[in-house]
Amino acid sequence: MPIQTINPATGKVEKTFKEISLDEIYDTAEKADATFRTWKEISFVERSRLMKNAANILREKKNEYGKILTLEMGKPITQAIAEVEKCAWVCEYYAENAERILAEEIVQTDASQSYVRFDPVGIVLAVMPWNFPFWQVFRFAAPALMAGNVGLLKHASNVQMSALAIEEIFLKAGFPKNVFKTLLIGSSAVECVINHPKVKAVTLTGSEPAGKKIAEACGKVLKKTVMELGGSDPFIVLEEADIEAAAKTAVTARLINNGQSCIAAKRFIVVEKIYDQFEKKFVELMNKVVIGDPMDQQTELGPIAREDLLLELDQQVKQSVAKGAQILCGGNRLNREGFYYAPTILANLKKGMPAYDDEIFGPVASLIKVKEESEAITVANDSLFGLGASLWTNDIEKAKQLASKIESGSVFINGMVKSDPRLPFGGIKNSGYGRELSHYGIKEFVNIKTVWIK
């Protein structure tokens, strides 16, 4: 696949970039742990101060960089505005407190002294996906960087425009050149990368074939992992639920970045008793959604991101209807310059349908009716993924104890899925292992050292 920028809302490629060679790959990766041995003696207080930078230059250029957003891959300005925003919340939140986090931990033992140190292990590769351009970045950025590791970005080849900024904040911001560099590359190249003896961990986000090719690539050379990949969240509805709060949050939750989201919910799962109530206020509502040019600020759904996955989730969809879903609302591509689909919600699911059992990257709910909670709790179980699940009750008692039945990284109770700087985010089963963001993520990436003394 080329490395090139295709503006999703109207199909026309904006710029092209040139692949470097491996000996520039070699190259920068030589200089980024020349730079990692100079950066890893910097203090805290200066990373900090560094880092702050960053979250300033992000806050004062956010819409320049949320058009950039937009423009590669297609989300809502006011979306993509909110993201860079969200990025300079992770910068601060690490240079506040990654000295507190990792700060040596006394154990008392039969040692005179005993302690435990947080090492940087030196090069991080990231391999980053196009649905957050920034944001997965940050993320990953942020504690990396405050831990005293430096980091080799490798983006999606969609977004290479976003990549090249992100280089750009962190030269803005004071940090040493080759603490921070992207490679332009296609995915072929990452092996190399990965096999490069000064490289010592890997993180990526994305889907679940990408996770296992990478994984398998680092197990080779035994290089610490993290991954964060797909999801196919259960948005879980019983009876007590406030269902007008619940509808409406649950278009929300299907369509963030376009229904192009590892958490955006999935899988609606609502018991019989007011299935028919939810169902009436959830078409209803998707209905009601503006779709549009995703610069405008009125616009609540932009474009897919590339026609190839426009044209896989239009597959999706039909392989499922084939097999006996029922299309309450949407469920076709728009005929309108660039890759739009209409926003859609299938209903009378089983197992063995697209909807029903993969991940369904677009703006496509899929609405399972259950009998009762416990059903509920079996059918949002009943996934190969385990990232995130929202579940609706006033209850809460009850909420906190099927919170403890639910297979999943996170469980949000009357709330959609997010990410928080301060909470751990990850997923378990084919959704990845590790964590990243709070005091966690930044653990991810050190070498946790003992030290003994007699």
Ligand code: NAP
Second form
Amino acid sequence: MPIQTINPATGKVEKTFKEISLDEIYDTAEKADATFRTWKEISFVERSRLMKNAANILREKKNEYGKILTLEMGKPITQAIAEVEKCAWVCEYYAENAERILAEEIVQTDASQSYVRFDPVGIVLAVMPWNFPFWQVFRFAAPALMAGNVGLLKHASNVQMSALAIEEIFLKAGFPKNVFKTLLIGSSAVECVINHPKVKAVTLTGSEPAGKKIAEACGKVLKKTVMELGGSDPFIVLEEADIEAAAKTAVTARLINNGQSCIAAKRFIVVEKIYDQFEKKFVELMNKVVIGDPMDQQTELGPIAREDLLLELDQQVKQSVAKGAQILCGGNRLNREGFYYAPTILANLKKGMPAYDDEIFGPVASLIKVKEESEAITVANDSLFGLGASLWTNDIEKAKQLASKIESGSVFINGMVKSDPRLPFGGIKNSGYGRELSHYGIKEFVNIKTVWIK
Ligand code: NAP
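Please give the other form, namely the form predicted in complex with the named molecule, since only the form predicted on its own has been shown so far.
All chains and molecules follow, beginning with the one already shown.
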């Protein structure tokens, strides 16, 4: 794939980047490792000060950075600005909490003193996706750098303007050169970076196929990985739910980020007693969504990030329809400039259809009718993925019981799934392993070291 920014709202090439050579990759890794030797000795107070500077820059320039995100991958500008603000939040969270979370832990044993330290590991390589071009990177970088590691970023080929802007933010914030560095490389060069002896760990946020490739490459050289992969989150609506609120949130949960979020609700599983009521409201609200230029403040749904992804999405819909799925609204590419797809709801879904089995990355909702709540849980778990889940009922005690039966990394009751720096984030099954955010996330890339004194 060429390293290019193509504006998905117009299809026009905005910028082309030259890939760096193998020698340059090795040189960057050597310099990053040399920087690590000094960076790990810097106090938490100083690292915190720099991370707060980064947060301030993000807040001050949120409109400017928001425009880069929207230009590169088409998310509505209001969501792009909110993403930049959320990055400031994660920087502040780790600036304020890293020292406390990574403090030595004293353990009473037969020693005169024994305790656990959390030492940085060195270079962490981050392979990142285009769908949240700033957020995915900051949620890896803020904890990794606060722990004393250094970061190398291989960003998705279509969002290199974002990648370079992030590198510049860390430099402007006062971080030493090479603490955080963007590598302008395509996916075929990733294995060379993984194999570099100074690279100690790898974090990937991306699709399941990319996860399998990168985990395999890391396995060959025994490097630790965290995998944040795809999802097909269930959104379960039970009889006692507030149907209006559920339908309204269903639209946002499916269409946020133009339908291209790993934790977007994708399979809407509704019990038959309230199915017709929910379906009517859901279709009505989907038809009201404002589609338009993502730079326009009023736009709720913009284009798909790349044309190949739009064509793949259309194929998934067509194949599902050929196998018996019913289109309740949408179901087609929009006849306009850019890579737009209509807000779509498919019903009559069954196993064997892409809209039931696979991750659908676009504004397409899969609506599934079930008899009662035990079948709802069975269908929710009938997926290769296990990232998030949303459950709607006013019976909270029942919801808490059902939450334990859902196979996923999170369950949100009467709300849509979202990430929060204070809460762990990640999946099970083919959605990956390891956790980001909170105290769990920062401990993924540290050496948990026992010290024992006689
Ligand atoms: P992707 O195609 O897997 O790409 C992700 C990153 O991996 C990009 O930097 C890509 O580089 C690189 N890559 C792809 N194939 C590779 C390979 N064989 N070897 C080495 N590197 C490779 O995913 P995407 O289309 O950017 O993002 C969408 C996917 O990410 C969805 O499945 C979504 O659910 C998932 N996602 C998960 C989370 C989570 O937290 N669980 C969050 C956001 C997104 P190139 O761009 O150069 O190909």
